[in-house]
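As a starting point, one isolated chain is supplied in structure tokens, in the form predicted alone.
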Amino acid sequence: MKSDAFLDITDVVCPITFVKTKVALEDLDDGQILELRLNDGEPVQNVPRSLKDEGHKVLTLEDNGDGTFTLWIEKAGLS
């Protein structure tokens, strides 16, 4: 899958993971794709759910097999 931007948040913990993700999405236009690398545990449980709650579309979540996941998010037009 092709993304418009990439963000690695494996070096931060919740709730900063979601804050950094939101900031990255703000730089994108509606419909663009953010590729996000995050850790197993709290981040992979909370970030996708929070993004869905805000109206963004979680396209896919892949287990990288090393304790991290890659999440693709489509930015939604929020009014």
Given for the second form:
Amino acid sequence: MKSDAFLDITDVVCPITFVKTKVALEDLDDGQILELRLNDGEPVQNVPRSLKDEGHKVLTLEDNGDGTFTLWIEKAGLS
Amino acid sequence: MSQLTNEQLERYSRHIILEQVGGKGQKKILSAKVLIIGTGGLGAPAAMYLAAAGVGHIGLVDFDTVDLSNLQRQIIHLTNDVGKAKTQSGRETINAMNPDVQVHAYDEQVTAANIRDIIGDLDYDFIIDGTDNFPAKFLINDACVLMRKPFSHAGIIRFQGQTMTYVPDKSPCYRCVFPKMPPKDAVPTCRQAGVLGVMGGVIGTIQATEALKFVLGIGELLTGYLLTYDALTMTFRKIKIPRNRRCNICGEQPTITELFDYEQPTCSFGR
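Could you drop in the structure for the form predicted together with its partner chain? We only have the form predicted alone so far.
Full complex below, order starting with the chain above.
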């Protein structure tokens, strides 16, 4: 899937995972897509939910098979 | 403004997570300029929370030095600071707390002659009145009305406190509520009457909250209301106050068009 920006948050833990994702989305325009690499476990459980809470659209989640996932998010909302 | 550093993302993470703040809001805080007049009971906690929040420029106005009797409530000053200029002591605490904050010190008492220059020095966005006397409170109000600057008024004594926020064109000013100076010695200062140390914490922190909300442009400010707090009965009252069309400074036909100093009432207890 085509994306407008890429962010790797596998090197940080909660809540910096969400903080970095949120700030990366702020730099995009509505409708643009962020490609996010994140760890299995707590990040993959919580980050997509927090993004939905802020009105963003979670498009696809792919298991990379190495303990990480790739998430595509479409920026939406007022932020 | 430049991107937030990894350290800033971590330091301010609990702000950035807030839907109403985010990275954009934190950047607004980092470029904000807040002037705190008086670094005492009210100004000390206000300054510390604003410094922790990352307000980029904090102005501290105080002519006094730290006295041992200040330490029961003026938490920005430490025992080792006794005898030091309050602005210097405040600067040291803030610098130790947060390197993102630049402190601008004004070692003087605000007067009709200097207050415009102090507020204008950095063209401060918001002013916090943390003073302990009526001449200063009227002067700060008058200067902010004439310079069209938002400010937070507050006062504390014994177990009581009050605060209100002024925003040009949007709210009554301090003089709308209190048109004139109270007669000399009618109202004691906290030097004479005493004050529970935490009063400054409760009210000064509300003032800091108002400054942050103003900078962020979120929520509803304490404009058009006087908030009173009685610690003994643990009662908060939010009293609606109208604009006074005949207010001497912000009314339709203002009679005060220039700044002036009221006589500083002499205190029988000395300083």
